[in-house]
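First, one chain by itself: the form predicted alone, in structure tokens.
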Amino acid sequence: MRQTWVLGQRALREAARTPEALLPTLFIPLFFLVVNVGQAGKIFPAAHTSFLHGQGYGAFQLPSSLLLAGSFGTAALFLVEDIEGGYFDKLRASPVPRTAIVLGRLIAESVKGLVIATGLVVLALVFGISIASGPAGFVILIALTALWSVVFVGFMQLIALKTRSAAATQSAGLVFFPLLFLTPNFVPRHMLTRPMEIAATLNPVTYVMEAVRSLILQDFVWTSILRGFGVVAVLGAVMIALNVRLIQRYD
């Protein structure tokens, strides 16, 4: 554990330095918060829209804002540096084992997936949104968000060891958009045209976005909760476990 928290300082020290690097993940979230809040705001009015339970449309929105943020994978274009640098060979060549070079950046993803989530949530509180479930459930939903970073960062760092490369990492990182529009991301599941009811209901995506929602809009509704969170554990140990195993046949 002494070696991960020692190079889950070192990234998170990376990232300070390069500050200009995390702001499109505050910028790009919060300008699709606006734009599809001013789209479709007026369609769904709080008074009439059953799903948004007395909230505006932005409280319906801001789970796609917040997993948006956590889909950038800065991590792992770090980790690209590392490798073209020859630090990442210099790693492997010591007796550090191989979990902690790739937990290290996945403990500093989840710390800036903190950060960052918990800036949104708070900008969202100033302009009127409220968490129906509370102070509790606001730690619930900044630390599921945080997850959802680790997994899409461990998703990114696969990418990072196959190719080598900065492009193709960063080129990889445009996977969350088509997933993100398979969601119900504009309307509840259930309100869906069956094709792509059915596509979201395939997709992890829409179970962490659920969880989130829910937690926004109606409190602790345990189902949806514990299907997030569900999701994410699955998917980070499988990350995690692709990302150790790369490493060990990385040539």
Second form
Amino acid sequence: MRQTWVLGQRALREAARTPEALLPTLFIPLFFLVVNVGQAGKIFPAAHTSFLHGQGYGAFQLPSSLLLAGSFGTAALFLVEDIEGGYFDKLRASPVPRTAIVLGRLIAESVKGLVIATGLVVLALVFGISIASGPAGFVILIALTALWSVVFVGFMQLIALKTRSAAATQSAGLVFFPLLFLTPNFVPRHMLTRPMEIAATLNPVTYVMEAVRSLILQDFVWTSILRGFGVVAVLGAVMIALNVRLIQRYD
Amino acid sequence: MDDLGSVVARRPPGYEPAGTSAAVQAEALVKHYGGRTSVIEAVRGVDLTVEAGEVFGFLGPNGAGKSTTMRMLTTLLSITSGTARVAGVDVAGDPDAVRRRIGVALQEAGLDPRQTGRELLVLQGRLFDLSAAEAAARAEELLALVELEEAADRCIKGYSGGMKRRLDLASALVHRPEVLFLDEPTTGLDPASRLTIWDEVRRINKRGTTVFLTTQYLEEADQLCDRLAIIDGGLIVREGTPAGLKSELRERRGLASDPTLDDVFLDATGRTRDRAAGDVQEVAP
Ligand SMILES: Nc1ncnc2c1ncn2[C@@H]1O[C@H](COP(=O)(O)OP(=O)(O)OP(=O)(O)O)[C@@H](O)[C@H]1O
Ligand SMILES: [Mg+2]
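Now show the form predicted in complex with its partner chain, given that the preceding structure was the form predicted alone.
In what comes next, the whole complex appears, and the chain from above leads the way.
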């Protein structure tokens, strides 16, 4: 566990020393927030749109941006650099549990996820979006977003370990975009067309999004929250298990 | 010579070689790199014994299987068949115990460009279970040893090739390993840096560390190594002391004076001087 944290700290130093890799993860989600609200905000005025629970459309869109921010997986590209540069072998040649090598990075990713999500939500607060579930809800939604980013980077690391290629890892990251749009990201699920609704229901990202959204627009809707955390827990466990398996068989 | 039937024969699991005191003991070591369609037989049955306290040189042309062998011995690569014991521990059976006893500096210096030299050494110490204070002290000591004190707090990205090599060597020494593996430790170094590394290797060895190194420089092997083996096409073709190998060739050829290690190498690998020109480099004495 101590070694995991030592490696986690190293991954955080690495992130802090490459702000140019970190900044887009803040700006691109903000950009989408502004653009989406600008395009659809008028269709859904706060006063006449019941699913907004009295807030502006930006509050409804914020979860999409948070999830997008958690879906860059930059850490996996650093892992490819480790592999290409030989440092990964140096780590493998030391008596560190293989789990620590992957978990260190995942822990660092959760810290980064917390920082970025906090930044985004604070900006959103400045622009008048409020968190209906209050400070405790704020903490929960930040935590959920950070855990999602761990799931996502876990997925990216699988590609990195498997392909050992930056190009392949990068393009695997694009897998998220269809998943982000197969969600109720513009309107609630019950307002989607039937095929879309089915797709969204099958898509695990939907439940994370709905959990975050319920915390912003409503109070604590425990069924949504638990479903969101459930999805993240199950996917997270799968990702960690697969990561460990891959690194143990790494040749 | 090419009959592999006997050397790739699998040994029963739990097979214990007779003498386990050797620093490195490999028996019938085989590595196949496998695609689905074609298999590369990189190492085809290597037997090696390196006694504790030796500096052992592992020579061979490009692609002979030096790095592959070393990566198997250092737990980085799975062993297709055969057994290897390092510092008395079975490599496949208890890799973590081997890792605690060995230091490794690979052909491509494995460094993290975004850390400083000091951070890298401290981290390495922490991975080997030193406390934060111990790791810091050990890093300081090693930085002095490889003469990198001034660059210690700069990012490794800005280091020269020679500085990187020296730092890589230092990082392999953090935990005072019993056996040190160096894959081409002096490739790409200027003559002065090369001599620094030689001195360092001798000093480390004097303190009791066994050194297993590969090199393309025969002069280096001659100067540094107590014993050496030449590998070609995944098989050991010569083994012995530098002097012994030279006198063997002299007697076999009926030469008037001792040949150089270059001649031994060329004779062993069946290469002529012309053909070998691209493969082997020499260090001016
Ligand atoms: N990852 C790999 N996949 C497939 N083949 C490989 C791999 N690594 C090495 N080989 C092959 O195995 C053989 C031995 O390679 P190895 O790197 O061990 O040689 P070497 O003796 O270290 O050579 P050099 O002096 O160039 O470093 C070569 O034919 C090489 O092409
Ligand atoms: Mg090599």
